[in-house]
Structures are given as C-alpha cells and as structure tokens.
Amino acid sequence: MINQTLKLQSIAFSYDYRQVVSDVSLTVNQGEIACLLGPSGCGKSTLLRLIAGFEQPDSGCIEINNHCVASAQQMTPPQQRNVGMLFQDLALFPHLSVAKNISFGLQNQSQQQQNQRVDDVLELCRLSEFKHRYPHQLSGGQRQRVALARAMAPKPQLILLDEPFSSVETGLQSELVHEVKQMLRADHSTALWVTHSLEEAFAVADQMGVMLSGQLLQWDTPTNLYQKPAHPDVVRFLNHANLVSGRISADGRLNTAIGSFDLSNKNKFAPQQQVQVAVNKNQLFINPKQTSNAVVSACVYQGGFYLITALLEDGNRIKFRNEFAIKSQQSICIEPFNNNQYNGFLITE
C-alpha cells in the first residue's frame, strides 16, 4: 500500500479578500519529489506557506501522514507538523558554525544523538570539511547545501523548497538540483519543489503540476504533463508544443491546416466545432512533395537545430525544429511526423 505524505484536498485561500490559491488538490506519497511549476505570483509559494503552517486555509483540509493539520476550523501550529523547509533566502544565521546551523532543529535531542546526525547529514551533503566552518566563509553552493542540510537533519515527514535556486548563478544550477536530488534520495526524503524552471522540475520530480492564477491545472507524472497535457495553457507554459486549430469533420477528425487529426476525445465534440491540439515542434517537419500550406517568417539558430516560425495559411504562426536553415518568406509545407491520437481542446469564444 502506497502511503500518502502530503494531501491537499480543494485548498483555497485569499488575501484582501482577493483569491491566491483556488481549489487545489493534489497528493505527494512517500519517498517522492514532486514539483510545483508556475510563474512568479501564481500562488505556489503561498501553497507551502499554508503546508507549513505559516498561513490558515479559507477552506479544504491539508494532510500530513493521514492527520488534518489545517482546515477553515482547525490550525497545527507550524513546529507540530514535522515539515521542514528550504527557504529562497536561505535564512542561515551568520554567527553559527555549518555544525551549529545545521543542529539548530534538533533540540529535543541529547548531545551525542545531535553530534551523530549532524555528522551523518554532513557526509551525505559532503560538507564535513566546512564542519566549522561560518555561512560567509563558503559558496553558494556551499551554502545551499548547509541550508538543504539543516532541513534535512530533524528527518522530518515532508520537506518544502521554495525555489531553492533562485539566488545561485546560472551555471551552478544544473550541478545543485542533481545533487539536492541525490540528498533527498539517499536520506529517503518525501519533498514538494517549488519552482518557474522547467528544466530544474522535469531533472528532478516524480509528479508535478502547473499552475497559473492560483489554480493548478495538471497534477501527473512528468511524462504525461509534456505528452498528453490537460489544458491549454499547460501548453503554453511549457513551449514545447503548438496549439494547432481547426474544425470538427463529421467523422469526429480535425481538420488543420497542416492536415487531419485522430482525436482521443472525439466524443466529446459536434461537428463543425473550434478545437485546438498541442502538436510538439519535435513532430513537425517539412515535405518537399506536398503543395505548401505555410511561409517562413523567421529562422534561427539554436545550437544543433533551428527553429523555424512559419505563418500557415489560415493565419496562425507554427513553430518546429529542422537541421537546416530555410529562407524567410520561403513556401513550404509543413506536416506531423506521426498521426498519433491527440487530446482536443475546444476553443470558446
């Protein structure tokens, strides 16, 4: 039996009585690392805040190892959840060695049970050289990794990181989220990961979701997110994919003007329809043979592929990734690679 660390169950919450966060519901199991992915002020930050404790829910229950820890009627205080959380800032006290930070959550321990663990976290975040070392006296790197570590240590259900690299120079950020994973991993930690990089959630999470204007609108598996997403704006989010329109024919196909489409959710729609399929820039590409159905606007070159822009015939702009340049103003007729079954979007006026 799968057991469920964190569940959300129709949370909703305002500020100033204006709506942040609006009906959301997902669920993270044990040993898991899920990602919540969203642009700044789409009220994922205040999703970990009402986890935490730090904010009360106007409505819904939030669950912590099958214990309500907050509802619209009742409120855990933050220290009796076992939550631990990685902050943007990080929230290091200067005038503490690594050690001494890092055991500042284990307390209620003897000293000995607190020397063991802070160096057990040490060796797992290979820090035990800076032991004695002060937070301005390491990386950013280095601290990052003291501030993983002190979440870590009092080993609690469910740790939050609010987009734990926000601060650190790009070229570090890749090197840091395989190694915060590998941390998580091997101290089986359960954690939620709040971020606006796609690359930083799809290296590390089992389950993720985004959410826009407070409202989440796909929680699944990576893989399902980018190949089969749920709503239209999960697509334009992610930007792996065109949202290609056309009508219903009466045998339940689409017809686009890069050609004709097998819907999964045919039924769903009557003929003569709007509708709209997310058709990834990978599974595009060019036919020689075939009369042109859209000219090139733009070409560029994005290291090993260009990405072409191309305006299709029936006004919309298309983008897809070819070995070669093309010409702009050049005709051509662009086609899929595949005719997979693609989920539909009605387009509502």
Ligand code: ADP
The other form holds:
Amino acid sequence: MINQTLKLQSIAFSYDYRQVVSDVSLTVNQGEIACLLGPSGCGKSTLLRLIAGFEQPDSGCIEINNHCVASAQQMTPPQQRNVGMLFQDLALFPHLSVAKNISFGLQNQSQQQQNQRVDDVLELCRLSEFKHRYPHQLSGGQRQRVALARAMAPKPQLILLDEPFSSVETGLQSELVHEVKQMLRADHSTALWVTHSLEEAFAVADQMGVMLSGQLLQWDTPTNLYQKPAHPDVVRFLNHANLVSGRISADGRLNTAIGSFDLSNKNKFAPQQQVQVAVNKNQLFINPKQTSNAVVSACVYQGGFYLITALLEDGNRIKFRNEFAIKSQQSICIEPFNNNQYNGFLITE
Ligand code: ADP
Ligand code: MG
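Just the form predicted alone so far, so send over the form predicted in complex with adenosine-5'-diphosphate.
Following is the full complex, with the preceding chain placed first.
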C-alpha cells in the first residue's frame, strides 16, 4: 500500500480576517517530491508554515503519516511533527561551523550517533571538505547544500523547501536543482518544494500543483498538468498553450476559428454554450491545402523553432511553434492535431 506522508484536507487560513489559503487539499506519498507552483503572494509560504506548525488552520485537517497534526481544534507543536524546513533565506547560524549547523537538530542523539549522521549527510551533500568552515567561507551553492543537509540530518518524515534557490545566481540554479533532487532521492526523503519557477518544478516534481490567490487549482502529475489542465488559469500560468474560444454545436463538438474539437468532457456542456479549450503551442500545424483562417502577425526565432503569432478571423491571437519562419501578413490555415484529448472550460467571465 502507498503510504501518504502528507495529507491536507480542505485547509483554510486567514491573516487578520483576510483569507490567504482557501480549501486546499493535496497528498504527498512517501518518497515523492511534490512541487507547489504559484506567483508571489499566492499563499505558498503560508501553506508551508501551516504544515510545519507555525500557524493553525481555521478549518480542515493536516495529516502527517495518517495522524492529524493540525485542525481548528487540535495543534501538534512544530518540534513534534518531525518536519524539516529549508527557508527561503536559508537561516544558517553564522557563528556555527558547517558540522555544528548540521548537528543542531540532533541534540537528542548520542555524540557518536550525531557524528555519524553529520558525516553521512556531509558526504551525501558533497560537503565533507567544508566540515569545519563557517557559512561566510562558503559560496552561495555550498551554503544552499549545508541548509539542505541541516534539514535532512534528523531524517524528518517530510522536508519542506520554500523557494530554496531564490538567493542563488541564475546560472547556478539549474545545476543545484538537479543536485538537490539527487540528494533528496538518495536519502529517500519525502519533500514538498515551493517555487515560482516552472523550469524548477518540471525538473523535480513527481506531483505538482498551481496555486493562485490561496486556491490550489490543480494537483496532478506534471504531464497531466501540462496536457490536461483543469482550469484556464493553470493554462495562463504555465503559458504553454492557447485558450481558444468557441461554441458547442448541436452534436456536442466545439466549433472554433481553427476548426472543430471533440472534447473529452463534452457531456459537461450544452449546445450553444461558450467554451474555451487549451491548445498547446506545439499541437498546431499549418495545413497548406485548406483556405486560410489566420494572418501571421509576428515570427520570432527561439532557437530550434520559430514562435509564430497569428490573428484569427474571430479577432483572437494564437501562438504556435513552427520549424520555418513565416513572413508577417501571410495568410495561413492553422489546425490542431486531432489525435489529442482536449478539455473544455466553460467561459464564465
Ligand atoms: P507566497 O509565499 O506565495 O509569496 P505568502 O504565503 O507569503 O505568499 O503570503 C500570502 C498572503 O498573505 C500575502 O498577501 C501576504 O501579504 C499575506 N501575509 C503573509 N504573511 C503575513 C502576516 N504575517 N500577516 C499578515 N499577512 C500576511
Ligand atoms: Mg513565499
């Protein structure tokens, strides 16, 4: 049976009567790395603070290894949750050596056990040679690894990482992301990793979600999030697809300016309803044999392919990837690949 290390059930939380987390439910299975994506201010850090035990939910329940640790009625203190946290600013102790920083959470173990675990984690994080240095004697990337080693040392059931790379220079980030992923995997850690970087999330996540204004819009595998977005705002945030509008026909298909779609969730809609569909920028092609339905308005080389913007007859713009450049003002016929499953979204605005 799969062990659910973390389970959030309809968590809600307000600061001073202003709700910043609304009805958030998710699970993270043992050994998985889960990523929570979302823009600044959407409530990601607050959610981690709730899980770590620094805030108490107004409603809902937080379970760690099938035990409720937080609800409106109940609150297990942070030090009894067995959760490690890697803060955005790392929060290393400047007056302690690398080894002492790492052993900080191991005080209840014998000296021998502490030394052993410190050495093991140092090796895992490739920090052995820096054991006796102080934080100011390390590079940004090395400090990052010390902070992770410190969080991992007590073997917490769950590690929370709050935008761990925001203080590291851009060039180093992608390298570090892979290193940290490997360290977590090597220690069989279970982690919830918060980031606003799409690249970072897709590089590490087994499960991931998009959070906006305190709400978790979708919690799913990275491929499902990409291919089967559950909300138009997920599409807007990932920025990988076009939202194409149309109207449901009498036979249940969605008719749009770029053709007709057979929706995987068509029984949700009635004829004449206005619906949007997410069409990935690389799920569109130019059909030279058909009469035109769009005019090219921009063509930008993006290394390996061109990103074409075209104006559709209904006034909407559409973006797609093409192997070749196309001149501005050229008339073309754009069509979606029809061997895909598309989800429709009712237009409510
Ligand atoms: P994120 O980590 O996604 O950037 P946060 O969880 O830090 O977002 O913040 C969510 C919202 O809660 C923001 O509007 C923020 O201003 C507000 N907020 C955060 N901390 C506090 C606090 N201690 N008191 C009041 N409001 C707060
Ligand atoms: Mg934050």
